[in-house]
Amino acid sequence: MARVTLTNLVKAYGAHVAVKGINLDIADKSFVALVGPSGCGKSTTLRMIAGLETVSWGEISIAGKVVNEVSSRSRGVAMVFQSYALYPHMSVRSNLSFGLRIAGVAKTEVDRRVAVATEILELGPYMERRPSQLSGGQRQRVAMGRAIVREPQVFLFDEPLSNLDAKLRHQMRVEIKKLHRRLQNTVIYVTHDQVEAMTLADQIVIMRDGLIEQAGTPAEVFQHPANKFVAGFIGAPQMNFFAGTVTEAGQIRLRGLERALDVVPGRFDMPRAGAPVTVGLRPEHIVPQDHGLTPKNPIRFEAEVLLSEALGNETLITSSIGAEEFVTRMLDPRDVADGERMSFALDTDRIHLFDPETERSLRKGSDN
């Protein structure tokens, strides 16, 4: 069983604190992926768990064994690194089975594990190759090569992506996924890149800060994000937010709407009459007229385009209600013009409230 688990996990450099006491239990051959932007403290997290940095407080445990005093070598984990960590000197066999060799390992053993690794990257034509004879994409294989034939329990990558353009990117996604589902290990990902989230991990654990924001599958956090933070950060483009005051009714009035916004019952703690509320609704769920699927209790509005944005399949709107902006797609492309007038369909079934001085969700039953 190669479960890891963080208790209190603790990173201090001097005064400023980069992880501040996370607890995160990962399940054997899960696929978890640690997201947030800079400085949350995400690849920091992974160095403790490789043993690469340092423990302030808490513990690690790999396979229901305390490895916080335990060498890097010696905790049966590997690293895939965002700049490969090739030796530039050497062949692709040569980096494959360089660190067993060094390990001591047998030849013969070496030889099957370096066999085993070439078959599933397919790196068969490149063996004899250095690595910059090599594109980026080849040369990230060869560094989860290098992985594989250590044999690890787990699986760690820090940022594998981010050096690779966009069609290579999704080329390496198919690739990692093929990966975790023939060698069923455990893999923990780091990234900033919230799309290599959302289609490889079965967990998503969302950072800000040295803490985790939320853990749960991706359909989990892009439907009930936790908090304001989530909302905005999971999804592309980001969940538009508009300040709204709930009504004696029990709606919710926002600026620049005729009508008010009824609330589904019994889904969110209200609060009460009067008191400010912020709104959120992700782009699909506000509709330009005739371009997506009509929601079922719309409000309907006109607003002036105030930039377009076409993408091929899908066109991208910003416009506004009142003095707030909001962006929403046309999913059937046709040509706009800056500063012409749309009729929009808001989707009140989908809409989300957070408290806007904690920014939680007032979502019955998430996780406040």
Second form
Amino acid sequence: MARVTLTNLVKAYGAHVAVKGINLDIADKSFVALVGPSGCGKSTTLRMIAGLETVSWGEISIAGKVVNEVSSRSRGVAMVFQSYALYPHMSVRSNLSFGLRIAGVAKTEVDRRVAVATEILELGPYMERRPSQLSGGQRQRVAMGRAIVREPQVFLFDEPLSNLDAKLRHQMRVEIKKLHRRLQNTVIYVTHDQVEAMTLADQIVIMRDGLIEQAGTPAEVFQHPANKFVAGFIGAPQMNFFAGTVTEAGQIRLRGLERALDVVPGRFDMPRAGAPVTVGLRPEHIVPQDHGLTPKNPIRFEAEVLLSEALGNETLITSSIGAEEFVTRMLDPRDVADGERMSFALDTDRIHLFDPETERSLRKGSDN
Amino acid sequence: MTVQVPFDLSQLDFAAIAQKERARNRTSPWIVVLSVLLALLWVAPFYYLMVSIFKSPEEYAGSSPFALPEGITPVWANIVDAWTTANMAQGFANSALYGVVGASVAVFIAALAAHGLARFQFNGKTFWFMLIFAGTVFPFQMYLIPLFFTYQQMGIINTKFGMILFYTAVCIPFPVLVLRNYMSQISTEMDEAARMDGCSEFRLFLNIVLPNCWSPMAALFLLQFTWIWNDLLFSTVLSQSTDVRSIMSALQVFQGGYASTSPVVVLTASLIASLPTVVLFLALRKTFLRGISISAG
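Show the other one: the form predicted in complex with its partner chain, since we just had the form predicted alone.
Expanding to the full complex; the earlier chain stays at the top.
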């Protein structure tokens, strides 16, 4: 059992507090992604779990044992670094076996573990090469192999794919997923790329400014973001936000739209009439007419196309309601001219509401 | 946009293009003449050296210094004469000892210091670095007199230990500067990976950092070895006896009022004395050049 528990974890560098007392319980065999913009404390948290940074306050326990004062090598963790951090002067074989050899593991056991990692990662043909003779993807695999041979309870990944090109990144994402399925270890994966987090993880932890903003399954954080930050961070292109006002009838009026938006009854803790709210709508929920699924409860409006970005399979259209710009997806796209007036259908069933001051979601039951 | 018909390369005259490219890069004849003159000026002393060592003292005295030798056999007599008069065997052994031990220990200690300065965070890091670096700023002659008296008081003047101690110490600062810069460029994630692999700090230095610094270290070893080998000043001041003095001060027997050795023997001795550094450079030239370009880059 390699459950990882962080209790009131703090990391302070003098007056600068990078991690501000986070609590997280990571179940055995789960794949957890820590995401957030740079400087949010996700890497620092990972490095504390790895034992590469000291813990200023709080506790880290791995498999039920507090490891604050335990050295990296004895924590039962292995880490894959962003730069791969392979030893340039050693062959792939030596890179894989180095840690085991200095730990005094018997040669037959070293050979067995290296053989297993080699087989899993298909490194056979490269065993005698130096890292400089390998491609980016191969280096990445060696770095994973070095982690595998340690047979760790917990795998730590620190932005492992950020040095790869888009195609290879996708390929490696699949490999990491397969690896997790096969080895069944606990994985903690740091990334700033929300796509990686969404596709790989069972649980996503979104961090900002040294604090956890929300933790949940990919579907949870996508469908029920706890606050405006998470709503904007998860999903690409990001969620559109509009300033609205609550009407007497409990609807929401957006400046620039004739009709007020109906709200699904009972879904939100609605503020009193006249109060401002922030309305969030994902790009796919403002549908260009005839280019996507027409919503059940639409509000139709016309607006001028400010910018169109053709991606081939879809076109991203930037337009505006009143003074507020939004982005939408045009599926099955046609040629769009800038300045063209276009009809859109806004899906009122899919709106998110946030308190403009606290930025918290107004959805009932979203307290995390 | 219309699709262009591919350009027909066969209509080009590649010989003419190549000639035009060459003409563009052609050097002016004046530059060539000047270069040759400078090269001759540079080569002249070597020519003088090379023709003289093959002459007997009598032949040297009776002919122009630039005349070609009549035969090559006198060189053996010159070598024997030089070797025995200056007791070169002892000088060679001493200089080799000082050079090899001094330069290698100095570079190793410098690597340890550089590792600390490049990889660890501690208070006064810049101060310690500047203090070590100060060792390369002052002219060596400044140390001469205090060093002489200190050595005398400590009783290590005219001892092999004293010589090695001095050469080691004086050869540390410059390699620290070079290696610190070099080590700063090595990814610190590699250190962290090694720590997670279970390396102690010393093992990390020995097994991970050092093997990645061989090139600059070899270059530095060569530079410091050459400096120690060629040093005359400190060897003369800190050693007197034949069994301690270095090869360069051994050559001093050929100089002075009572010296009566022929110039051909002196030249032969100088050539023999400078051979080891040349051989060492040739042997390590690839590593040396790689090391130099790394430290410069």
